[in-house]
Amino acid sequence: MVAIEFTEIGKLFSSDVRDGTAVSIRGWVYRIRKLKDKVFFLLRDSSGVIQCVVDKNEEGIWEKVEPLTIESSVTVKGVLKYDKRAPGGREVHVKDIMVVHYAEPFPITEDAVRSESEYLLDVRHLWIRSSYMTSILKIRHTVFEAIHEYFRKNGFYEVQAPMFITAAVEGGATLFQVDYFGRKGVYLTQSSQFYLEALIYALEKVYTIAPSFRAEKSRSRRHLSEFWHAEAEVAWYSLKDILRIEEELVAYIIKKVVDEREKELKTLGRNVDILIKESELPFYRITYDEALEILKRKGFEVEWGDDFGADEERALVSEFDKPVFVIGFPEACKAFYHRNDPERPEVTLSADLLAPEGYGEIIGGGERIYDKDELVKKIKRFGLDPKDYEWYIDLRRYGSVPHSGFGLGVDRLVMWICGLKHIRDAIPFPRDIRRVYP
């Protein structure tokens, strides 16, 4: 028999392993079966799970096998068998095992997992260990990667922001203040943008994946207080050239996990064919002002140049079956670098992108005002004042050109493609209003 030393589970499971090889793998205990001649126990890794077999007259390997428990650490050699009864039909008859740590009793049980309870995330340092955020955090990490092989391919710069800014960008009132060696005025960032449109000038296209903060009082499915980023901004595009780059990444995204991570969507219980329907482009596009007639129809009381929240969101992705662009909101709906439309000035060349199945906004994105005295106008217009973005508008003083951009909310995008009921699942150890622990 030829030995593998120590391979992953997840290659036994390949049609090149045959009946009889001899195997060695390491892992943890994910569950275990004592009877009066026999234990099985199934062994898990990163890559999967497979069923160990130990029989009552294996010597000296029964004593170490009697005491085990749930996510116990284990070396097993033995032989892999083929077995129509066994989970992915192949099991290792345990011929030598060594127990590296017997865990003590886990603390989580299936009636805490039934309940779907708050004490899961008192425990997420350990609940991660589990199949169901197992497959969400391999999504997650295809997801990240799909976003920079789409930017890298289509010729993007990567790029790095501070966190720790002074200009906010989002409005000061959801900003988290910090004590910056006793200086006042310091804050987490909430969006990389202005430092991405700083960085056109020397790059043209740029892209960076990072954590924004954003002091939000929500207690909604889809706001956490700390989430990741993917930002681009992209000098001399228009609007419509970056509503293509956006759903361009999008489904680019849809159709590597579809084909890298089928199996975990599975486990998820993810409809991978309704997917890969929503990614087929192009997305859909309709106006502020006809999502505001949408939205009437259906008995939503809502004034023109009013932002839509979680139900309008709701309510209009209900009439699409993929992801929609709401087009030209009102001055009144956007941070004020967005540009208004010189042939309608009321609007801007803005554009919301979004997801079917009721999850909503997952990109806000535009044109960016790129004249200075338009810009300087629009500042004081909102109540702002030009002295705290003075570096802001220099990139307006010295050769600037027209330019867009946009921001998506990667764990919103995670909670999406996985069909996930809370954005907190969509992140290892999410941060919101109630939560900074574990």
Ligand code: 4AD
Given for the second form:
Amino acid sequence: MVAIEFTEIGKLFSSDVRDGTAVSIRGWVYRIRKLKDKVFFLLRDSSGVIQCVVDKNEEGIWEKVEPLTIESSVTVKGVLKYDKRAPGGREVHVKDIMVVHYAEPFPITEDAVRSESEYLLDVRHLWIRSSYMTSILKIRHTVFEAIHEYFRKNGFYEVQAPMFITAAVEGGATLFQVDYFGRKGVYLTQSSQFYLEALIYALEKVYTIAPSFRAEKSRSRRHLSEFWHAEAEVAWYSLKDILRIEEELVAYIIKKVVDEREKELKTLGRNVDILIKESELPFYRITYDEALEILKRKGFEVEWGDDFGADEERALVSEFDKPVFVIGFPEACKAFYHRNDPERPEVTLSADLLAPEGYGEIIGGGERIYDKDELVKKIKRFGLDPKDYEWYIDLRRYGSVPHSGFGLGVDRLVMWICGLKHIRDAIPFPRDIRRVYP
Ligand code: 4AD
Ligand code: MG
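The form predicted together with this ligand is what I need now, so please give it after the form predicted alone.
Expanding to the full complex; the earlier chain stays at the top.
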């Protein structure tokens, strides 16, 4: 038996595939139009979609094509024809077809799609086949690739941290407790940061891409209970140094997506020129105090020391056409590990990066406390127990150095790049307070 070579459907649209070429393709039936003496169906694979035409006179084929259903899987042999009437200007005249599986009636209707209903989340395992989701998934793929590329090109080692941990990084309110062989006080990690801090003493510049878990009790368009977190930590780096890495990383990711995923961005209706403009370096830098002034001017009732909610963030970024760093949050706004500014101890050497167009905070980071006594005091000041953080404090006992790091919410970044209304669409199988299925 001779193995058949199948061509990717996307490749059939390249200029070197001439009119009249014999082709073999395979995929899933995307749309069907049945006429009296002709059947048109769109065939989809991971690379593209092409129209296939079956003529009633084609013996042995018509009977197989007549009962075809949406999402049936087929292999097709045929002849590629240039035809202006076909989508993309080309179609395949079918000479032979094998139906691998006649699909049952596909449950996702045009109505469900139009109404963007919850139902699409119930059938997410099927909805991911749509051109909408496929475009997002391809962009997401490129985002992950770009993150790895950026870090590896810049001398970072990739590391892995555990998902089962024993103490909160980002505060107790969003911890997921797990039953770990009956042992109490074991949780899913909120951030790999503390482990990255340990690893800089071996590798100096480290990064990881991993899930983080937050028991976010409110429903929001920007929160998942399981999200993908790209985190980095660097020995010897100051706040200023780490902000440079953060903005370079974001600009690098967007450039790669714009270069390689223009088609997908277009499918999503995303304006590429806006993205290019939004990723020009440097990003804006304002202090927390300046942010507060802007908000007050806009009529918000905010006091020094308040954290910013989604509304405040949106109002703030509406002043800017690129991402903006808000630098120097008051101590109470940020987790205990942030280093306080020695010149102004009431503020931390921290910064959030806010995405434009109201997509919110995409990065949090800054300098870490590297003095042991300072850390222990702050842990106590935050009402926490130093015993829970023994190994973390230990890092300040053996050759401690200044260091900085950050965490990028990858799903939020994808949400912004794709221009999505809801973070749930940025990830194939979202998890939030209401949803752990499918
Ligand atoms: O600001 P966060 O909580 O910072 C940390 O976890 C640090 N330990 C990171 C570090 O310095 N290594 O989270 C970082 C980013 C946020 O800016 C946001 O983009 C994203 O993670 N994020 C979430 N994304 C989706 N759903 C959630 N529930 C998220 N919580 C945070
Ligand atoms: Mg944050």
